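A single chain comes next, written as structure tokens; it is the form predicted on its own.
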Amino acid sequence: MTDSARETGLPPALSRRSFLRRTAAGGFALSTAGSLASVLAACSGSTSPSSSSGKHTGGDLVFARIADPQTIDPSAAIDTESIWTCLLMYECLYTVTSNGHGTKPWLATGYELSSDQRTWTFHLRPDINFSDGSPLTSQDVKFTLERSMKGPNAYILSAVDGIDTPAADTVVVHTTHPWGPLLGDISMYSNAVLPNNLRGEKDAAFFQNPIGTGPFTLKSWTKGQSLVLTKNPHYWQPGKPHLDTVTFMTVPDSNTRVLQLRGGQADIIEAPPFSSVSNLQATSGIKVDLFPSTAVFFVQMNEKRPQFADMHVRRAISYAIDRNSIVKDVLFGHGQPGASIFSPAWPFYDASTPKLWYDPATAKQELAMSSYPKGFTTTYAVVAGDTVNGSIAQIIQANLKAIGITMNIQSYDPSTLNDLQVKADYDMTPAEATLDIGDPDEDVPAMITLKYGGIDSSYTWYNNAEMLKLTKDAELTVSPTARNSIYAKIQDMAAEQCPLVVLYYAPYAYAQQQTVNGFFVPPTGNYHLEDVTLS
């Protein structure tokens, strides 16, 4: 694909996918009130795997979750449930380093890069097999990355321009000029690797009883309530998994999954609230964890209304906020306040990004000097029944009031509030960018440029033609010092002018009995259940 097909992008409610499960949409936390605190980004928790060694191999892992999956499909998934789902099924030539900030090779060995960084060739490993115990080759990867190229998430290979298998064990993939993140976007999960030709199938029999080369295999699903996964008897890791299956059952309700906990239902759950971490921790045979994330939470403001396309009414709004009562308040200790619109667990991220926090004093003097010295009334929107965002926007609306802005709040069901959005029938309203990879150019185009990465800079219309260049240039870049000094500046600038008003980062909460083992949840989210083992 040609850098002018990734331009025009996807329709919106596609594109970008991990950028689109943002608050304001509902995404990882709309099916019940009280459940969106806890599923959020980066600040405490554990930063590596706990060994599971000694433990006992076999046992079924019960796993309550928030959400049923949408699809077992890796090209097809853009919910969270899925991607998680996909991954545990299927393996991608990289994955996800533990920490997030980059890739290690899992089907692949290695590659080499040709000299004009436009050719890279990617060695698989010997030896593994599919599922049903055929073995993995490179017309099997090409299968799977041609096929992802004509998905939902096909941008993520916009710069791929051929693909060869000049053996059995060897892929080359050709790009149309050089381009960083390649080794994040192999990584991402929609490029897990699928049998050529889905083994004749069509699509819709094929995934019924999928075959994949991750450690488990789908034994049945009961849509809406549960998936049962089991063991690959031909899984390439010796002695993984240990575990005979993981059943997945869908609780959408966040005090149901707490319960199931406590009464012993339930081995892991997923978003406990944070207001429940507290007493969950005092609980004997309990352990919570709070891993680090790649989220980042912020306010989004729509540029095509005069009042935010005026930079100084932007930072206005940024010094106005409290984030320290929304850490306290809302998120009850468990977060930090924000400044980057890169997460701390991104790769890049820069500390020394300018910090535009609470200071009323200078917010009236940014106010002053705008076009609406006097202020003006917004309204703030929000998803019906999201307890979490609407505590937040009441701080945000006694904050806003003591510099002159008057802030309404309304709420809308996600449906609704997504359509104002890419309509831009909004004023401003809370949203989530994530990473599924260990590359920020999954997300950084759709949050800050305009008609590039498919979302309109987080339907905000913000428009740099700086701000556009350093993205494009972070692209076209391999060497990673190169980047990083890039991503510094477009970090800084993003903070200085504000089209984004990032409020904070914080964990992802999980619970579980203390006879699981080996449960470890990378920042990206994704997690390694081959790992775990049962006391």
Given for the second form:
Amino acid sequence: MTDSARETGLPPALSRRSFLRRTAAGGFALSTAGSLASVLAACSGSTSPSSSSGKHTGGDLVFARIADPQTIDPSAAIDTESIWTCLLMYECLYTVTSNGHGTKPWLATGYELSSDQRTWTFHLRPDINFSDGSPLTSQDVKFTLERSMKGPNAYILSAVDGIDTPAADTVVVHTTHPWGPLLGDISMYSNAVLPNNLRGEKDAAFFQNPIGTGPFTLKSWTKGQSLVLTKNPHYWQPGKPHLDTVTFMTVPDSNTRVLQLRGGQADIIEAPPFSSVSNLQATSGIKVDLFPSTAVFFVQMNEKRPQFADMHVRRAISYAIDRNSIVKDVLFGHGQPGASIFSPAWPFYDASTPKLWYDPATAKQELAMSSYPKGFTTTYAVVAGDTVNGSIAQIIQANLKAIGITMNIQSYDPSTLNDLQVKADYDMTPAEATLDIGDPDEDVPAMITLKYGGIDSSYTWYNNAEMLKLTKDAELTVSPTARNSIYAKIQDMAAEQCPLVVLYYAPYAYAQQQTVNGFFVPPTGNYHLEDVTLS
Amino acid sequence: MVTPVEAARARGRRRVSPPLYLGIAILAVIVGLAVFAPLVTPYNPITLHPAQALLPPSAHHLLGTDELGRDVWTRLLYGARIDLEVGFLAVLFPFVLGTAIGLIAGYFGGWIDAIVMRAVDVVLAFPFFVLVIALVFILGPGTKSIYIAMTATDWVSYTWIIRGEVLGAKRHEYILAARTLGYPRLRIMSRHLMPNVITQAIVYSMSDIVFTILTIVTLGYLGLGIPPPTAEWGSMIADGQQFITTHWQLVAFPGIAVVITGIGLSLLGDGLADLLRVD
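And the form predicted together with the partner chain, for comparison with the form predicted on its own?
All chains and molecules follow, beginning with the one already shown.
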């Protein structure tokens, strides 16, 4: 199937970012690497980085996040902190709409699609300058897309055949086939526009002092501690950004972040624990936002194990799990039980997808129909120190015990667990998928089809020819209504066959001082801090 | 110079000190509670009761309940079983291994001693916690890994102690006499040398158990200890950490349990040192 994928120009691999986030299964409630780092830091007696104390005078926004960005090169970004930082410095031709269900023009004013649906002509906004004052031209866009096609997120542009620049304000993108997801692909962070040829500098030198069209530019970066952005004086949106600077602090421990917010050392904190949300909401001067997200949390099961190759076993597991208990006890009600492999914030989400939810009687019936009517013993692998998935594992363990499946819980360090998944040497493990663009095609092929990329149906090795065909159809179709019905079929089939047992959808939680205005996070998770003001 | 006769006489002058009684009393209470846990508490430490999650301390739940509705007092008692058992066994293995190696190295000397002591140097060159965590990471979490990691790293302490004692003791007349009589080396080492050099190691092992329990709790806290849902103090602290600002008792009581156990064992070690010390 690799060959046919190559012929049709289908994506070769899921982004390494999604791949990494699967392994860092703690999600945003607890970054495992972060928590380990904080524990080790606590052991060695060092303290969290000192933040600029006291009042946020003028326009400095102090923003405490779980982790430090890995890179500020958008084409190389794979972790959320890098992506969300890059999108403040560099921008795409199109961007995701605030409901996450589509794209809207950003650096471009619009596009025309040729009658054979294979040539997309984009018109650039005329008033855009880079942060060094030079104007944006189609050469910059061509260079960026071609550079991105050599990076780790190259798969997102695999349908692109060539890029022309007939005029300084016109970019023409040719695709091998009619390609539905193209606007979404163009809005991918890895395609955020950089100046042509990086102004003649090598990567390392350029990203010391990068140039972009975004509202902010890099001021300083003390790795592992803080990254400071400063206002881009040439920004194209009139009057924006309002802030002078943004200081991102790296604070891996969630309790420390909460204390920093309470102490006024931070204006915004990422991912306060769900257990602290109601408490924070009741604190005067602090507000909590739970922004709907594209994050889907599910259990993947290795179908190279005969138990999980049996669809009735997978359906039995889905019916056995008490999702309401997970949402209530682990998420403290701040989430919703899931059935579709799409979250409600994904475009083409189908609310009528069948719900194989908590029903022990049906679960037992399904197990009776399987080749393992008396149950079996299996192992659920979690990342060591990930208390959220640890608690969920214990609920699932109790649920499965009730239908006769003995499930042991085993914890591993993140890289070992990742190796086990790659080698298909695991039984069950929790995972997460998120979208960075307003199109499901970023994730769907790798999530539920085989040999479509490096991760083989989310390391389940689920293999269904009809699913593969539907996934390809959804890509080769441009009409949104036609794609909608294809994606509805995909969601139905995934829910019925349970290659992934979807558990829940959870929002992105942020807590802020009342003095912060205009902070908004679309379902893709990035934030437009040019709209934020401090009062 | 202490001969066996003198040592026997000295035994009569050994002192029983207050710390010994206090240490024994504290440990007896903890071990008693752990052993009779099913009689002390009506709850099961593992069964989930989602409807009763995060209750504050009350008459029904002395220390409240955790996020999955389990009684914290119950988990503390059952956790003591695990932490004490693993703590004791994880000291026993390096104790036996280290003592044997120390006896051999000290008694034979020469190139055997040189090799052993270089191996000891190599292990000691690594920070203990880093080595244990690295080993458990490689072996995967669980009691077996803890035993292997502790044995692999902790034997050096006992070898170090025993070898030093043996170097002094082997020059004494009773050893020379045993050799002259043609006793086998194994018999000399086990019957004549060991009883006279083991006391230091026993005293050390008491403080070592404290340290080992702390190590187990640390590993549990890092998610590398005993897999859930088994109750264990370290993982209780780790699980409770996310609630530290809202439900402090989830973290505080397992922490207090660790401290009290540590104090009990330290007092016992002090008392034993007094008791076994030769005047």
